[in-house]
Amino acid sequence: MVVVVFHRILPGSRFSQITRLLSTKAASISGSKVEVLGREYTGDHMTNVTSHLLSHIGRDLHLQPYHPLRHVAQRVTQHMYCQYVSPRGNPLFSVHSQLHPVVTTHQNFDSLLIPKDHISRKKSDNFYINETHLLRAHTSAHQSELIKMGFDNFLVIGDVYRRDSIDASHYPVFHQLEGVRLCTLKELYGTHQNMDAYHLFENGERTEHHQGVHTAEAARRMEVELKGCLLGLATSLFGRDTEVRWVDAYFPFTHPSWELEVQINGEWVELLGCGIMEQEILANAGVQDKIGWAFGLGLERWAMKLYGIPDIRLFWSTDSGFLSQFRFDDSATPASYKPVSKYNPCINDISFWLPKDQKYESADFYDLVRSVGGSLVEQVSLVDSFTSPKKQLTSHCYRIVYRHMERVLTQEEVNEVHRRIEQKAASTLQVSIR
């Protein structure tokens, strides 16, 4: 049973605060058993979470006040109410913040229609519990349980789990906000006195922008809703005389889809997803008089683009430098990242060859590394990749920089790491240190 939980963003409420302070005992893993906020997994061939990894679960970033990702998400909560209000003013969005991170297969891929051989199933690309459930890798894995449950306009908003490369824009933890809208006959086209000529579905055929299931004026209507509802999210918080732009795109779950992407300081950035939910997955929750849209955008990116924040470890900080910049009641208060310090960097390499008869993911390094590392770890990179005729094994060399959010780091205290990740690498890995 899933239980949501409607939560109401007070100024002050500590209730974030106790949650951040009990984190470290929201999830662990002791030999094959994995518990996450009260609930209990065995492991098995699958499981990759990590001890390092478990540790973010229970900071619930998006609902700790002040935090530069609440306020993000404020805004564009509060953006959704003004635009749809019932009839008797109240705002038809219900938001779901505090939804259990761990999700089953059927809910992360399944439900949404991904194909089984789809990339984004593989374990090199998520975080698995075990064969069954997983992290969830976006917030659209709630999508079929609550439609199922009768929400029709809903918002989903917490943090998703991915495997991927190391750098300043990228972290295992980030933090989603999804959108969900369905709509009848009688709210796509009003009440009119022969409604018999007004018609959601059709039996039509499926082409490069068009689901075939849906009329054409259905379609249109929900695309135009659609996408002056984000059009104007963009403007509300990037400004009216930013320049935008629609870019096609594919997602399994919609179609057709979309992404959204503004110009800022010159260069063309991504903000956010969106389509026409297929229908077929409104069909499998039980909707079958509904028609539906969806987006979905990442609240990291949007507080680095909107507060100039240039990494986003900075996100995870305690240090008061930092959060005491975005300490203001109104979420729409114009504010601008100023540095705490610029830390010089320490560089240093590791070179490895690869086990010979055994399969390696580089994302099981980057998993190593930051289990080792934690938030000393800025980015790493595959520097060098070549294979040895007379040796029949290849080699990399990755790249590591260590860089310190508040304070400087000596060579000392790095090599001590280094030496760590290359002890680790070997038993783990079963790689051979060069």
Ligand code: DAH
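Note that the structure is predicted; figures quoted are calculated from it, not measured. Basically, rigid core = biggest C-alpha set you can superpose within 1.5 Å across the two forms. Residue numbers count along the first chain shown, from 1. First, how it differs from the form predicted together with the ligand.
Taking the rigid core as fixed, one finds a CA shift for Leu53 smaller than 2 Å between the two forms.
A displacement of 2 angstroms or greater separates the C-alpha positions of Thr387 between the two forms, with the rigid core held in common. When two forms of a protein are overlaid on their rigid core, residues whose CA moves 2 Å or more are considered shifted, and Asp364 is one of them between the two forms.
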Given for the second form:
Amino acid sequence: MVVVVFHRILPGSRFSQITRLLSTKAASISGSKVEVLGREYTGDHMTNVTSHLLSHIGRDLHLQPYHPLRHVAQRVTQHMYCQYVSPRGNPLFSVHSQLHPVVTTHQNFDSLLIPKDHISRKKSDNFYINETHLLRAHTSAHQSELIKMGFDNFLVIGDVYRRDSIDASHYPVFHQLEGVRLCTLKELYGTHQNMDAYHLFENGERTEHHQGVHTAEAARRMEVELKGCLLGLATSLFGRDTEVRWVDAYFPFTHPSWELEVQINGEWVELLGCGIMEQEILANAGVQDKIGWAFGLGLERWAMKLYGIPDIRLFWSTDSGFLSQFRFDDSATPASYKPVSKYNPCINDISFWLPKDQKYESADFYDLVRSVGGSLVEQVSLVDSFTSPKKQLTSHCYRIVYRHMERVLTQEEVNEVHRRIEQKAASTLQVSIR
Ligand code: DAH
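Following the display of the form predicted alone, present the structure of the form predicted together with the ligand.
Following is the full complex, with the preceding chain placed first.
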């Protein structure tokens, strides 16, 4: 098979330097030394992270512009921003999306009341840095520290790590979004005349509906608010007509606990876990007068269902055939994944000086490329821009990715289309090709 890939990179382009800077390793292991995002740890008998796994750290898919995981995170965040607004009109929830992925076993397990002998602590299920530290297995690991810091309403978004088989729906690194909301009596009940009649806490019996310390009424109000918020979220993303159901669940850190399931293509899919936070967690974090709810969801699962992405490994793709399908500014834009051509892309750059006295917009060039190249053009992007003080002109370099869905493109074919793009740009946009 003939593979046609040719580049015309600008001599001394600043772009090449940026690529080099980005390729410094974010995490590595050598001997007993493990380094992750600027922090150093000493390995021991529990260490089981590998170089390959560590190479995923720093990719931060949830922060990458136009990445489908970021679109989903953005939509959930928007929903929470709209649902919970302070009296002054600003969002109540703060967003924490760059917390360090290495946490202590205390954060990941103990602070969430996960028993010492719980199976979820097993070395075979987690990536340990050493006896006391591991790559977080869930975003819940940050609940306690954020509450201690004084946050009452927050979202945590981040990469999480679990030793798992690899197949179309499992990958050892994925992304979660966690939500926590703490309420005072006043926030939960509003202001009534006779506030003395209402209480968050009592010294009662734990039942299937509430913890012993919570009044049945307070727990019920929290449940109604939590379920309303999450149902609103699911229907705003998956559509009003989606079938949904609540299933009773168990988590060591919430009681009662539920899972939300939606029906997609006739199949019930679990979308999230949630519940009323164990009061002990709040007490240990120094909070006495509030009751809390929490939820956690997997961004990959949501994105796969929302966009019809068939394989979890695709999220790690750097192929523009995948990424370009999600290149929209408004995260709420509907999109449905189309399988990427198995044929290789041809990458071709074009650089020109912008007209001096005439308005020029990149968007006009993008339209031009698409009108000339049609479905052969997979992606166009601006890769370099600089101004020459001597000429008093600005130069743009665009990268065009060509790919055919059904066959290999020949170099001649691509050259021909590329030449027509150059000609049309010169004649209609008044640019001068370099
Ligand atoms: N941490 C759970 C997991 O990874 C998800 C979860 C369930 C988070 C319930 C929560 C919650 O905050 O309340 O499976």
